[in-house]
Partner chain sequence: MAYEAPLEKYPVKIREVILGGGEKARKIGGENALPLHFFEGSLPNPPGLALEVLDTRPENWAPWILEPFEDVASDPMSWAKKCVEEFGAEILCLRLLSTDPAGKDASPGEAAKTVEQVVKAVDVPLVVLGTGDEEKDSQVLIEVARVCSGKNFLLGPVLKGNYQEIAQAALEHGHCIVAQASMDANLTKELNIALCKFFPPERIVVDPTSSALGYGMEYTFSIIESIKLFGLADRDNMMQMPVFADVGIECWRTKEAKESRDQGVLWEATTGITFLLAGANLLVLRHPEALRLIKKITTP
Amino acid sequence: MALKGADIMKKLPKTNCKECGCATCFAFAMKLATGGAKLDDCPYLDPEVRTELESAMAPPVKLVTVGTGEEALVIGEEEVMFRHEKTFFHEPGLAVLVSDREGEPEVEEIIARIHELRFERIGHTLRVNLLALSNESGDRDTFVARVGKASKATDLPLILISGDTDTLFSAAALCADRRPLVYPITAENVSAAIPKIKELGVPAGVKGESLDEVISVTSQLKDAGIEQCVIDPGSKDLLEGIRDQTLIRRAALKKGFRPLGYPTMAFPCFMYQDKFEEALAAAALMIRYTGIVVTSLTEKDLVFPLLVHRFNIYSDPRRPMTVEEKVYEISHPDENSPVLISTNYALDFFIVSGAIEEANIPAFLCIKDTGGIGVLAAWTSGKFTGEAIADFLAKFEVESRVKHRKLIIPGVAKKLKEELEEELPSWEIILGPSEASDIPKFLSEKWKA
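Going by the form predicted on its own, give the structure for the sequence I pasted, one chain, nothing else.
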């Protein structure tokens, strides 16, 4: 549990020296408790007290990195049980399982398919994050060969899965510079695994048949100085998964129980044979509270909903969804293409841009920054007025992009038409349809005509 300011105050020197930038030690303690200050700001803090406070103030869930570079997956360090309390920060990684029973051409095909599972949504790229390679063949040379090929074929972080410790770390040694997650580290192999994990510097995927077993393994790893761990409680189905994930999260956040203060992983691919049941389990486990979800799914129709689902959970509920303010070119417009304008509320943008694409008429879509609110609310609050739109057109030099002087505005903003006619006397202001679904018909009939 997070330390309170009063608890921190008891550990401070109480000199009120002001050298930390605060008027009193109590004010400094309150800032420390809320993350507004650092322990280094206090020049007179006893080293032993500093160590004690650093340990007590550490995030309840350890931050863990799998992979390197731009593709690295960072998970953990969550602070709340429910996102309406604050927000969730590090979205769970979605991994695709590949068996070493597959031949090299099949593995390459699967990797290529995974790379194609990338989708744009509100300026964000939704994608699969990891490749999980499983030693189902039981053959060391086959597994090592597949890992070697895969590490060259993709920059995605890797999860290496083998029940044989020597095989697992032989494969890990091939790509140790990529920081693969080695799994499973269990009560049976943890003693043999510790020297290898420390030597290679890779994160450990801890598995236990019970939470007591998980606690035993993470405690041994921590005593050895290894804290880059991800926990698999060994859940057999969705019901067990939700139970285990919730217990682990509550123990870390509510009780401050450090041996379970790590991000988690789960394997819907082993829970269910049916792909739809697997997708449902993956979606539920993303909510409760899995850090890495391993599936066998590569079908676009199943992966895309999971990625959107994850995106919605890990977006900040306190902030409206927005897109960048600029002129968007839909379907390669030219100097004769229509010009439409709307707000940067993400839902508005995607509905309007989708309707323009449906009309199959290239167009310029001007998106004005309104702080993420819709047309009418933005107009009444003074963020989507005639003057503001005129300034936008000038800022982005819209006049230089087209020969005509016609601007199509949302049909719900009738009063805006009068304002724009005053601000832009050289432009013809056209009132578009009130419903975005009518845009294709409107453009086909009005613009083409």
The other form holds:
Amino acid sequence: MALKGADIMKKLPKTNCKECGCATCFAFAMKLATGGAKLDDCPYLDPEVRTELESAMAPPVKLVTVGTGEEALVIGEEEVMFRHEKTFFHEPGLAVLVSDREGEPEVEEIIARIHELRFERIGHTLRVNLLALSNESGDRDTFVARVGKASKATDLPLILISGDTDTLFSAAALCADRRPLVYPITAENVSAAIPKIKELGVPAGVKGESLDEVISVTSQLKDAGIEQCVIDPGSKDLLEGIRDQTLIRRAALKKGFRPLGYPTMAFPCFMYQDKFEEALAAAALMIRYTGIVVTSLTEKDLVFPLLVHRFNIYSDPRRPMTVEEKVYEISHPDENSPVLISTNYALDFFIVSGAIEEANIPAFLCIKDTGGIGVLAAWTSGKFTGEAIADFLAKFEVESRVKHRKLIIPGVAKKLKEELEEELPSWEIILGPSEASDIPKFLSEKWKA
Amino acid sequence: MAYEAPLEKYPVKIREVILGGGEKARKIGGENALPLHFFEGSLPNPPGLALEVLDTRPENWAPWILEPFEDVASDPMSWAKKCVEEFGAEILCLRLLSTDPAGKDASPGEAAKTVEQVVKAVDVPLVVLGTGDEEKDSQVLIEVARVCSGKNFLLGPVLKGNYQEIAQAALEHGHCIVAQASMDANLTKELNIALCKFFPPERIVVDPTSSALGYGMEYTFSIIESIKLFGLADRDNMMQMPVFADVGIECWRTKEAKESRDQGVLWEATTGITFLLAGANLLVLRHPEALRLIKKITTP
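Cool, the form predicted on its own is there; where's the form predicted in complex with its partner chain?
Next comes the full complex, and the chain you just saw is listed first.
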């Protein structure tokens, strides 16, 4: 729960010494509340008060890192219940579960398949980002061997799963420098696990059969100085998952309840037998606050929708989504293909490029950078004017790509037509349809080079 | 610090709308909690999952979306029957594609005749949709309302430009309407206020317009979610209408859905469950498997 400036003020020395750079203690307090200043800036803060303020001002959901390097997964520090209130900040990790009953070649093969589950979409890489190894065999040596193998075969962060605490930490010791998530840390094994977690410095996957049990475990870990935790509330199906995830997020954000102020995880792979049901539950759990979703899915057709889904839900609603400014070639156009132009507002791009594909007529789609705003607003603000478009055509040498000189512009931009006719006297400016859905009909009926 | 479950209770609820008649009539809405929040409120009616039926043989459909209907695709009555009897649809959505002025441009009379035949073939509630052309839809939906008087259809889309005529006909002939306002919660509210001057609020379902996964799904998601929160948390009674989402048509036109059967089914099911979690009370779906999946994992 965020502290208000007035609450902070009560704890400050109130001497207005200005050494923090602020005119008064009150000004400093206001800055602290909005994150514009640090507690360190005040040299006269009582150490006890400092600790108290520090914990009160800490983000309500702890930031947790699993793995290391470029592939590390960072989750937590979420601030809202609903994405339209601000945004969701840290994309959940998508983990693939692999059993140690699989032989070493099979594990390698699965890892290779997971590495291929990477896709480019409007300048972002969508990917599966964790490997969860489970000690299903119950055998310690087998698990340790598979973990050893897997940690060499992939840079992805690892989740180590074993019901036997000794086995779990033997495997963790092998790859502790990779910060694997050790799971499950429960009410039964927490006392034994604490010294090992501290020794290895790995994040802890806390599991409880109820939220009360989770709270008891995270509290014990916190007392031992361990706060790199991810919580699994043990949900058995999607509806339990939605309940548990919602209550955890609410307790952390609205009640400032620290023992639940951690990112979470869920296991759709144990909730549903059917892979489609599993994939769908995973998508739903990503919407409802889950920090790591563990599935058994490695099929491209099932994983790709999930990755696009995560990308959509975690996109920032405060900023328009944009695509790269360039000339997009759709279905291999040639020198006689039509040339269309639109803005780099991602939605417009998707709809227009989709409509051109549907038309089944190869085309050049010119996408002008308008800062992600649509046609009319961009025209008004000078980013999609005759002059700006003429510059674009020159910059991307569009004249060298086609024999004809015909440019199709969005139907809503009627005034733009006149501007362009002035700027580009050698071009014929054609007013396209106002609705992208009419593009296929427009192209098939009206286009001639 | 003792833990007490942070439950949220709302003193208001989403309006309950009854669709269809007789034994198969189906209620949607009526909840006083967020979607699937069975742990803190009452959700008396499961979300309506309608299967879509076209009044003309579909063109350019991917093989795997046509396949379930291959044998009935030219006959809306058999198509409707198959959806109910074989795929377990409790609601159907008949899309009057034939009336598209840019396409076949069938007359209101012809369209109404098809609707009449479909309503004889099945006894589940019907959503009847025009093509979104304000002028033509107005003629078509008024004719449908008249010919099928008293059948309690859900007619739509009703837009800012044609709400008066269509809602008037729906009122006279006992139907509900889908009030559509594009991607803006304020516009949804404006249209509701305008409608409620003469139309009963408990017969309005709102459609903030849909989009597909990868093609703006998150915009629709957040608009539905904010409409629901205006209604429940802020107690705005002009935002307490059940929400409608036309999912199948958006999803099956994407290239990703056309790439493979499995990806297509999940594209639709994922978009559907996303809107359901945002608060949609009625989804129009195309693939029977998408319906089965959503129903399976959201049913208590």
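These figures come from a predicted structure and were not determined experimentally. We call the rigid core whatever largest set of C-alpha positions still superposes within 1.5 Å between the two forms. Positions refer to the first chain, counted from 1.
Tell me, please, whether between the two forms the C-alpha of G374 is shifted by 2 Å or more, with the rigid core used for superposition. The answer is yes, as the C-alpha of G374 shifts between the two forms by 2 Å or more after core alignment.
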